[in-house]
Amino acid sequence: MATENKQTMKPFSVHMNKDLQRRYRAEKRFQRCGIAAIAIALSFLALLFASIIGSGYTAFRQTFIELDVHFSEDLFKDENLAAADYAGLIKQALRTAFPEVKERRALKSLYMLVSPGAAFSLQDMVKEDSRLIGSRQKIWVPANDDVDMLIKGQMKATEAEADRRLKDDQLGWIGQLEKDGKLETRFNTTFFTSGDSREPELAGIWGAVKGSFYSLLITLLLSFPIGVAAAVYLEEFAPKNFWTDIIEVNINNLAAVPSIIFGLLGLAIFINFWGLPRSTPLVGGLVLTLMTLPVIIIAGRASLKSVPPSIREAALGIGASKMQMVTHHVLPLAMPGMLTGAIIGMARALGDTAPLLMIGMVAFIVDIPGGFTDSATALPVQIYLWADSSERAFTEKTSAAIMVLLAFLICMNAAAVIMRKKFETKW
């Protein structure tokens, strides 16, 4: 009888073993597919970072030329120091360095080796120290962007003359400057301390960084308290009825609305209806507030839901009012999650471009903004403007600005993760 039962069960066991083996093989295939997907994603991410860094790291270096400048007193007879011909001083120094250059066209090519911003550098030096007038000084001035590209290897001297922006005679002068030790590269402080410029070697991100800072400051001051208050009301005080369901659905839908729609809304309300000035951090901050509010509200409600009901019941059981229960017990426990959601929302606002384009922050602005109502641009918009330029030197500026923006975003997201890990309460 036992032998008969054993023979009866044997086919069923074999079938089960085959089925289990098939499941195990399918599970291993799924794991391998998952690992392959992660590897492919990381490979593309590494390729993206390598491309950006490879194109942009040279922007952190800038080429300078040493000139022997004679601050002739004849040029400073006028008491207004700004009226002096500083560009003439640069040209005179170049003619002194290359006395063999006489022909007018050759002189024009010679003058092009130095950046137009060199004259402003001399002007700032004289304003700072008027004792330079009448003296002869060896001064390092920024080179033209084409010279900068050649020194950094972005332009090949071996190419045919018709295929490069620098001519053969200019290459000879550059070679002579290198031989005499009058050409060197230094850390590009201009990139971090200047505003935008039509000359690539003079362009910087400081104006865009300050515009982004002012916009994000307004966004944080408005969106965080409003978002937390809305989340607390909807989760703790609002009655559960048809209207609150409609509000909840609308908040969830607003979180998925394309950002350019918020830009159109800001253009229609803040600029056309309220009459606020275009291209200012004030309007940019208001638009970004509308965009980040749904994210902060959703994150705030999720944080409030994560607080156990026993906390609420214990607070109410010892005689606390509902307001005291929320403000003294529930809200402090939910605040780390709310702060994390706020940082993530701010990071999204920092990297968004479309709504700012709609309110005019795409304008070419040279001056550094000094307040919330000054004309300004933002860092992602600055990247958009430089990427649209045909100048080769702006390509490395674009990649370098992307690196700075990514660094800010990584720091903000890392702060959100650290804050969540540090203050999160395990139940």
Contents of the next structure:
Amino acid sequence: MATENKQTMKPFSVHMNKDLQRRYRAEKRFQRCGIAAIAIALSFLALLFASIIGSGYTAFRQTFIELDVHFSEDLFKDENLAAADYAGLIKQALRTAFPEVKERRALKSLYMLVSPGAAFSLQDMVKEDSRLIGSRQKIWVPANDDVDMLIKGQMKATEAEADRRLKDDQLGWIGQLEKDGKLETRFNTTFFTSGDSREPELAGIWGAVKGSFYSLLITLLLSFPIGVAAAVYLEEFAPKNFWTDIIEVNINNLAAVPSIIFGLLGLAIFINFWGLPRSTPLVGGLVLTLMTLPVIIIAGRASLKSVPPSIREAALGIGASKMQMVTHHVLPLAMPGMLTGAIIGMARALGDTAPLLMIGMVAFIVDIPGGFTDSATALPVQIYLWADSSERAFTEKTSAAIMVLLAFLICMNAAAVIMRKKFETKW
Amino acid sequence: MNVKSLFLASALTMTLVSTGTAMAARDAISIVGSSTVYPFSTAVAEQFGKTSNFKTPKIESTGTGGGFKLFCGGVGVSFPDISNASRAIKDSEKETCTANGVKDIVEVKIGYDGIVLANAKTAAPMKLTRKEIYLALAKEVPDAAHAGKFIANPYKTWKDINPELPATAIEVLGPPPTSGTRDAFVEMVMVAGAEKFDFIKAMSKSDKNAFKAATETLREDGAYIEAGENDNLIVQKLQANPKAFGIFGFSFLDQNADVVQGAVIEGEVPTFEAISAGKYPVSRPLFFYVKKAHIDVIPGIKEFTAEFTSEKAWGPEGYLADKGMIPMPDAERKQVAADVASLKTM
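Could I have the structure of this protein in the form predicted in complex with the partner chain, to go alongside the form predicted alone above?
In what comes next, the whole complex appears, and the chain from above leads the way.
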């Protein structure tokens, strides 16, 4: 029966079956290509994350050494507490911990175990509570970066002594401290609370985060209103003529201009012509505004275009003025799309270093900026500067800072997606 | 009409912004210049900021040339106070300075930096002369068959240059032409190596341009690889490829002595002692330049230079030595410190 059926329909069905199968195969191939493309992209992303997290997660912990510090009254005779010899206190505490070390060179290498920042933390403690003077305290101070690298296993202790940053006697002391429970790794709060430093164990990202925050605040405050106003005017009010065409072409062009060019423009106009101070979030924000504006205008126009004309006609039909139509009906409906565009533009501005290079924000700045006209760096710039430092411990700091930057970017992009999902109107 | 109002609006905003931010006096020192001096300058700045009542100086790493361009731009708070340099200021730069009213400049020599040719610890250490390095890396080298003629560099392995060297392919990772380290390497190794040939030495007088081209052009056939400005990256690449050599500053060798080793050049191992004694041939002085007109205008410049030239910073036991800077001999340090204290101008 089946064979008979097949035979009767042969000329037509065989041809069609073949064709159909070929088309199915083609579709399968196409889908497989798509899946392969996604798999390749994902595996690169996984590789990136694995290498960054693998080399950076250790930066969130820091080695500390416990010292028995005696805040002797003799050292604090001066009224000015900042003038006391805090480094001397640390040295004295180390000498008490290892009384057998006497020789000058050996003492020097003993002092090297503790970070030079330890003296400053003692100073802060005394400033906060002057009752400490005269007492004996057990204090955990940060270890030097070499010790930290050794404890985290990023420095080999097996090489010949001359080729190691830490010598045999230092390794002995570290071993003894470990045995006595006077050496441990803790969560590295310094990394999140302090500014840049030449000592890896004292370096933090807070200064850079604040610099980025101030720059982006200026960018948002300027580029969002200007961008929305430009988009609304061009889309709803502007006459369609030669001039608006030119403007449109130029905006699209600007969106594709390499960001370093905005940096050059910022240098020429904001710093050299207007005389705004170099290296400040004010100038950084202005330059990033120039860079973000076209993105926001284009996104804004696209979302205004997606509002159906029937809404406009209905509004006008019941007697609304053109401005009422825009402000009451079109703009609220287009807002989610505009906000998404703004967030994506801001995320790009957060990750960009090139324009900041020209306006002096690639700089070593220790003090945490307190306003728009204080010198500051930005998060990606901090990563760039650390990646160039010779101390080994900065490698993990670099990766850790990248992780923080990625976390911010993921948050921003997720916010854009959520906003779109939540407020999007389906027609 | 629309275009007109647009222009009007933008002109209005411009005036608003420019009048709104009158130039404020600066209370932190602004430093620009060499990326080689940057790690030392920043270390001093941080120490200075923490131990004095002044603000921590702001330091930009612009490269020596870029630094002088900003520094010589003029006198006033919008121009930097100090410029770091990995070479002495050029006459042309001095002229620019004078033309812009920057007349009194204090030169401060701070120490030395060695440049090393290093390979991975896993490979055998190398003994080289500057002549051999020149022959390995120049684009065109003297023809062995015809004296006084140049040919495209024919050497593939180190053994081709000197039979005593290993038969590994020549592969050197180094900085790009924008780098000060590259300039110094070319000057101290390539030019010095080329001058071992008498006819090239004669060229330096007779035909300056040809001399420059012959000595300063590096190979482009893959034996010399421009590895970017990031020395950490070069160190990592050397670990991955034990056959390759890298060119970078001594401080990176010092920090990574457990994974890379410096080649012996002209019989001298690149050590702290050899460089500071002036025995290691590839080392250069480092400087910073202070604008005298800014002293007493910007707070803390005098104190900053005092901190930089104090024994606890630049001395043999100082913290700059820990960062990899090679200190000057005692007498020279004393002399420079005295000149700086009296603000002796150039």
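Positions refer to the first chain, counted from 1. The term rigid core refers to the maximal set of C-alpha atoms that superpose within 1.5 Å between the two forms. Everything quoted here is computed from the prediction, not taken from an experiment.
Engineer: Can a Cα shift of no less than 2 Å be assigned to Glu27 between these two forms, given superposition on the rigid core?
Structural biologist: Moves: yes, 2 Å or greater.
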